[in-house]
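Starting off, we have a lone chain in the form predicted on its own, written out as structure tokens.
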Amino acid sequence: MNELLNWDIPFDRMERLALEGGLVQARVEQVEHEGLRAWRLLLTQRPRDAAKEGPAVQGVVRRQPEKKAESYLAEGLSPLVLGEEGLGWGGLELAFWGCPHREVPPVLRLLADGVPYPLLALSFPLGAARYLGLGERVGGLERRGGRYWNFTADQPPRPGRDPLYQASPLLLRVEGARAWGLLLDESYPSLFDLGYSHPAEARLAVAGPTLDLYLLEGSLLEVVAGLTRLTGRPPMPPLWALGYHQCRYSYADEASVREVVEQFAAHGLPLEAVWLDIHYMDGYKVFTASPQRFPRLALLAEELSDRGVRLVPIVDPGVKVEEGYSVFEEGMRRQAFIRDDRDELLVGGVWPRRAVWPDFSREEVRAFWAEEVEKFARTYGFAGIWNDMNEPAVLELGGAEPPDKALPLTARQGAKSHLEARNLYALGMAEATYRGLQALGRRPFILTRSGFPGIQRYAFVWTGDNESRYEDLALSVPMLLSLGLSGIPLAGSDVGGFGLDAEPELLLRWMWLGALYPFFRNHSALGTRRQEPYAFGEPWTTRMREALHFRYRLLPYLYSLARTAHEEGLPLLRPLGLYWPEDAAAWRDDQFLLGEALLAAPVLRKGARAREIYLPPGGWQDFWNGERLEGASLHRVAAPLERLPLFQRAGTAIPLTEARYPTRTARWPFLCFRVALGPKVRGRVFEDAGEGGDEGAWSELEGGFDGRRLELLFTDRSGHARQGVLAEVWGVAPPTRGQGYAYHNGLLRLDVQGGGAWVAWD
């Protein structure tokens, strides 16, 4: 792998493509979706592959366009045009490229099956726009100037280290309020120079003999939903999905899970579920527990159930490899693992040192592996599936541990090389485990490392070995907000750092971030100091116990959003540009918002008590203290370490309720919506059983403000009983009249249960 990673492609000296009679044959499609329209373009060499389905986008509907000499006309899309010189398309000029054999590495020479380019690629004019996507990047959120492979790798997030596990070809440029979407829908290894080569140009490379590219265009909210609409939307998660997870390279055997349980419970802390690492197995064989270390896991289980605390094991790929374990010999029984070029078993390392790897690109071993995911959750009561070491990573081949920790590229999966079917390994397998889960008749929950454009459509995503640093901790804002923009929503990072030594005052800043992220997990490694919420004592263990409870009296917004994230493929956490893309000081990334109505500025620094914050043009309110702050403009704040500074965009209304827990139901009793002031106040909330196959329903507070006059308006679809629904604003002088309202020290509450309420200051 490192051979293809490391080199330097010689765009210099590929040869122009000529699309019209040439040796690389283009066709164009419109293709639609759900109201989506988008193009399609192909580029192949090979009759067999005029027929090509890629692996990111399904369900599409497929037309062919209307065509008037070199120009594609469909409605509601910009005209294609199609000539000698490339693809002129919105304003864009794309030109193609083909690299000869003689300029390629041996290995793709010996896997491109003889077509004339080993290698395709395009290239097109930089502008002035801005570049973002491509999912899980260190550094920043902008990529001009970068050179990025998209090929999943072992590798954790570390300055300047790029592939790392996930593989996103999908790149968004941004150029004052239009958008553009690109995605490559290859699964061979793809490069996208943005500038590193020649600082004017894009230069994007397909190492196969395809090249399948869809484009988008509109603003950036409706380029990153479109991209959804193609790759899949993520299913509702259960509601216990967005609590607070807790994990440890590891609890070891059944005595450590319990006394987790029983100090969180002792500090009177929220926790949904307590993970599993490789200890909880038997030999490191996958789907078995340990007679030593957990002789009665089912019942643990049980008993944690009745908690409102589930366990979730880690799952890896690796099968060991021992006569008698049912799982590798039914695996051989059914030719399930994936073979070398001699047609034979590859047999190399992992946690097992004698190791095979399922062949996720064949329908019947995805078939397989569910149905011991099934069998597996069933036996032991597990809530759900963590997915590790899946780019697959392999720790030993021939007896030592190969330099890219990758199989061989010419390893056979069915068909196809694993040059071509290595960024789709993690896919297969978390098709594969949903089933698996599905069929318990639940929701699925599953966790992965490694990913691929759709992998959102089965599994959560964290992003990996971080560390125990502050520098972590800041990188964690960018890259989780690229993987929002590159459609996967439900994501999120170590919270304190894997690796590493955290200390008390970054294990609580990370609290108090990891409280907004999608996916909240504490995750620490094996031989690292201790870093569960109560760990360091007083007064640390307060200050983090209400970072938790914040958390969970956000859980109605959050669980509203997961909804939104299901409905309109918009991720939770947002840059600030997505909605003022034409401001170049809302481009931070040390500021995200959570959906449209909350904008947060972590603190990111040892010892910071107070930080500058950007805020977007309109009306803001300080969410702690209702203090009013002009848009447009910097601010210094204070940065307490009790709380990170949280901002409420005006006319929005964000559903809280009580810190309860364990979360049994997303049908909420109590309801708080916290109210910020503006001409038109809208909020809501959706509701539902927080599991299973219950639809749901949105409820509403909607009004307004005149500057005199507020009423708010509640229309509750849920069909469940009440204790209480308030709308909150703080910060306001006492009213003159109204009705349903009650006023204490700057803090108004309205009772709109009823269905409304208002207020008057004269």
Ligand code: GLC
Contents of the next structure:
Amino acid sequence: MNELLNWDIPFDRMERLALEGGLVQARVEQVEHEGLRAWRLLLTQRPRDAAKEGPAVQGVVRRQPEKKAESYLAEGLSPLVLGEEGLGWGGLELAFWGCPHREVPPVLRLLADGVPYPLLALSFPLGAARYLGLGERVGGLERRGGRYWNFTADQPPRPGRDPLYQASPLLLRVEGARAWGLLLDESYPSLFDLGYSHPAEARLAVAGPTLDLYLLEGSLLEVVAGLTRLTGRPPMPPLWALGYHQCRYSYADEASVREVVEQFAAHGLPLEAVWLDIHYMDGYKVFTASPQRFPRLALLAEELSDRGVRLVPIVDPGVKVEEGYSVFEEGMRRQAFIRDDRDELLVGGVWPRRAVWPDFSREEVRAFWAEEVEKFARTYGFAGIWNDMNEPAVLELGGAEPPDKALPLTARQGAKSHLEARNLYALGMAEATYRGLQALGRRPFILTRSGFPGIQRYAFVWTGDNESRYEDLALSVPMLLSLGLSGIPLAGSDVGGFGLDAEPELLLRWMWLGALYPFFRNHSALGTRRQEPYAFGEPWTTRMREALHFRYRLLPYLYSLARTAHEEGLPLLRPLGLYWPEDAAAWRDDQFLLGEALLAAPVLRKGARAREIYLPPGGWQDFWNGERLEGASLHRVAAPLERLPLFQRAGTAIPLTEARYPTRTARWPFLCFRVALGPKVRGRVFEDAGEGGDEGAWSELEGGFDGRRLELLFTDRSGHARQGVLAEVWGVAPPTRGQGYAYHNGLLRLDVQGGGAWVAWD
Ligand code: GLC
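So that was the form predicted on its own. Now I'd like the form predicted together with this ligand, please.
What follows is the whole complex; the chain from before opens it.
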């Protein structure tokens, strides 16, 4: 375990900091961006930090607030009130702390460089609130009682482990219907202690010379969306990224890749991309292909693309040290690699036994990498790039595995130490990769393991090396929900589990859950049992196909939700508590909402054929048979192997299509809105080419049901010809009259293509 991460905040030996006339300089600003308003509080110890820009926050306008006596006032924000005890803001009392140098944990002293208070902290009473966020963590959604470090580490998600691959120094506090957001925009390692060392206090510390804090308040929905105003929102992904992906460590030659594609086709299983893990490379040299195992890689990519299947290769940051290898030589020529504190090239081992690491903190290095990415993707016709080991992970240094699998923290990255720049490594690499792919004129698709707030501007995230166990299946739910609340909406976990052997029932349950993940990729480790959806034969293959087909029917909804993430910053997977924050029963780790209309209750236990679910207040209906269920109560529902328990909120309409693949366009020729009746009915769908830069349009289904008459109106703004637009209502009696409808066995279909339709039960 990383030595750096065993530090605690020496709180009892820290000194209270005055925000005026004390040892630190405090600057207060109001920031604004597209309707978002927040406070920024910057504490600095060195004059040179006064103009500091954070690594995560982008594009905001900063304004000097009005200073009145002891308060800072700005329009639309609760005042910041300075008192002797600290700072009052929106009902929170924040106190600030500094640590005398002699009290700094030894591992952090390398920071000291003559600065009197190298550790800065803040505290506030935990109160009765709920705490959420902090990105990728093991455990449930609730963060109270734990302590959480923000320092990227090559650490797979296992019970009790922290931190993991991502660093996310942002916290949500929820009390009643109100929420607060605290974003610590510091790349230095930080610690969030939420009642771990003191039961009633939250203590946040950063091991750096500044404390750069953004404060937001509002409803939980507003704060979640607001945080992404600060850290950025994802670009629109290409449609295919939301389809099904098949990966393995490794499909190690061209014949294995072809075999996978053929098996998918032979079994009628949809497939968007086959992923190439490290064995496709020539001796683990990034941006190369093995001449023995992949002699005609470009041709293979072309052949597969004719069948609607893409290739996505892994690209790790470690560059092999080898004379004559152009990436290494060019990088050397441009002085692109990280050096140690004596200014010597830092050589360690990762997959290549001797490797060097590009310093992505520097613009010229990002430009160099972008060029390599562009050349590489162009040469082989790759559709996207998979960035792994980008914490960065180091497996060998000076003849041994470094205890924290990290580069020395004193290593130089431009003017910064690795201690300061480490958390941003994946962000810089993703930005460079994004630029490289953008040059090809398509929407870039990147998957990353490590990250920092803002990573969503470039990449999807996956949660790394889980295992084929029910515990990991269950853990993926709060992990992905937390990533979403923390600004990373497009994420997934390895479906089927990466390590250990999958068994068919587990894989099937995971395929159904994966069908609702924003990113749906099955991946497994070297030496484990094969777990492609056809690997276990019948009846499993047929059942897995059902899950896959369901994913493809859901694509219009998923794509519209990706658009919502792009436009509004809301995640695709949402905890029930996002809408019912005051309902204690709604805060669950084993259920979630996809968008606002679909509630999923995945089966997370071996052998289970039924499960308990909680439905929040309001009306709900069983997605599969239309059965009406009352909210604000627990229900026991059947959970057969054939499907995942799924419920639709009354008054919603979910756009579905036919399970057709390959997916070439998000202008759906056929649309079917699944309607759950309510006094008002609303649903919408976003459509564009699914690729490229056209603007696209939202079309809407609107209407209402007064208990006797159902009316629906479809406003089509897509501008393209369609084969049909239907609305479907399940579990109703045959109507007595109406216009443009058909009824069969409890299923009512209304043809809304030409605009509207209605039915009545007199
Ligand atoms: C890491 C990744 C995993 C990958 C493996 C080999 O463990 O997390 O997904 O398959 O490296 O590249």
